[in-house]
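This document starts with one chain, in the form predicted on its own, laid out as structure tokens.
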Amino acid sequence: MTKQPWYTSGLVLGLVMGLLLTACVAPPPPAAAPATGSDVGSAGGGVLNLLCTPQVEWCEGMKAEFERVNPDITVNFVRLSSGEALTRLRNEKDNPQFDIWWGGPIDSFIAAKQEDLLEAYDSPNLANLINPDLMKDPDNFWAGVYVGSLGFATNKNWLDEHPDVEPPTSWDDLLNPEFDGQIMVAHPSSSGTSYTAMCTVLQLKGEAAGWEYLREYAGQVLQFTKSGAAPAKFVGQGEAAVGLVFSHDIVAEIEKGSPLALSFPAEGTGYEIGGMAIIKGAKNLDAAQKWFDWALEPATQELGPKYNAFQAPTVQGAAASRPELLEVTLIDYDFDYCGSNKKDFVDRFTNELASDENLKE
């Protein structure tokens, strides 16, 4: 697999830090009350169900400034996991309960589109994209609203009462016998994040190598988690030594407080481009097609600090909030790959490797 700086990778990278140099960014607009995740339904006046999948926090977020400019339309949104998200919108297939689907990495979204759960849509933003080649669908079911990189989360402290031992810089420092039972990551049947993280293994190191590998770190796992972000969380606590987390969600518990080290492996690490799709069916379509148009405007994407979310951004004169977290060395990353074998890849791990029952919340 070949392995590139970020600023030479298909993303295209570089051109958020040359955006940086001219992107003239406007204040944020004033914060909304924050509103807490509903069952969907209907109320009066518009309405739009959105399956939401990025952290509690954005998803409010995003909540309440979509109906700041919107006052006619009520958002109902629920928060799953990636994994989650895809098997609801398989079990709701003949009767859609979700407008549009708003985040996690694009793998999921490309399967949904193999399964016909999505439904296209050619909004002029899309115009927007940095680089459409790689950040949206070609048949425009799917558009990227936000970038993120892999990196490990370390335990000040456990490192302060484990003096011989460094945070990992590469993928084979997970197995080091020191971090046996010491590891906390997500379960890829439930989160995008991992399941980002076992592809990214997989084509650095080809599949014979890559599922043995996977055999050896499943095993140093002290516990699986239902949420990509949870174990940045959990290891800040103390509960574990090192978690597996896209780097933005690391950044936020450093900035609440949490005595976390990143690091990222220098062979490489894989990346996400965070997606967005309106669900075929959707019975609120105008109303999804406004959220989507307003998703891909700079000013937008300009919000996720607000509610603790540093992914950096895929549109045209939206700044990158933390642009040095790009500035890691990135795979190849082949989503195309990684998403149409997602289901029997996430089955293997989860029949022979570890079970995906009793996660952590």
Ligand code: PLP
Given for the second form:
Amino acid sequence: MTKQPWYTSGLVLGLVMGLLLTACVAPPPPAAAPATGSDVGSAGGGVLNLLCTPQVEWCEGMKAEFERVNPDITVNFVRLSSGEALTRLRNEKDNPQFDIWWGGPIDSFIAAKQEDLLEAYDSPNLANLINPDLMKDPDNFWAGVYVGSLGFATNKNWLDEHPDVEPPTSWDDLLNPEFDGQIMVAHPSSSGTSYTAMCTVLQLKGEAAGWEYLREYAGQVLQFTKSGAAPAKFVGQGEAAVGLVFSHDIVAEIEKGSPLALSFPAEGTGYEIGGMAIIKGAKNLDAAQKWFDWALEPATQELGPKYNAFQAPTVQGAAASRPELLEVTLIDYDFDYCGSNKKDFVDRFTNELASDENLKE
Ligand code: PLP
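Structure of the form predicted together with the ligand (previous: the form predicted on its own):
Time for the whole complex; same chain goes first.
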């Protein structure tokens, strides 16, 4: 039986979850075919056009798993980071090419709901959610499909070469002179991971001090990346000393053999609820509802580690593969505040602190 996770109570200060599962590592799959908007699959059956925001390996795995239990449906997916996905949905509003969006922090789903880009769906499996107040939209426009905390990844070889330096254990440590030009993080305009980090700081410090902090933090960054998880890979390769990434993505890189030390800010870190929503005007609504229901089943949510994904589940009866990643001090992240202000905060960051041109792929 699964122990009750911390998020059952609604809010969040480093409590205990149970059960470890064994991870298994698979090689990255080839990129998937783009969505077509057609409702006819290659085998003559139905099609589902999926906008997929987690790492491509997990997207490819979920596609295969869904097609196995729904052999009459072909899933076409495109992998886009959260900000890119939101821009795409805005641009396609009058002729939506995707049926469902799966993954990426719910801040972007809250923004998408406000822009009338989503379709409500009262799935029977919403009843499986551990904490419906936290993990679904009150009007059923989106539901949570995983949970994860932000962490710091430090290259162990760099630490060996700098014996006086410890891995960062507070947000302020990122501003230390030894990390000048040594930080790697995604840009909040393209990445939900990076936006979660930015909005964490604005909540922890308040907006005035938070923006001042972000100005200094942007000055420490060697290179902004497009995707949220990429800094873990680049820091593992020694391109910078420290990456700011979701902790499950750091674990995924460690599982692949990267020399990374994982640490957390002691004063509190931000966390994400990864979202899922049907797109308004979806051309393949039945298939989208099937995916939505399926993604909220415990067996589906336990598939992650098979595809090197270590996020915690959102449904009862599914065991967390790495419960320790949520046994840290988490802030009381205000998803409505961050979702409602996403466009303004990202525009301010981009216009005043760091441009989103030439992001590292
Ligand atoms: N990839 C992984 C593995 C994630 O855990 C998440 C978090 O939701 C994302 C991607 C989000 O993507 P991005 O930060 O690129 O928007």
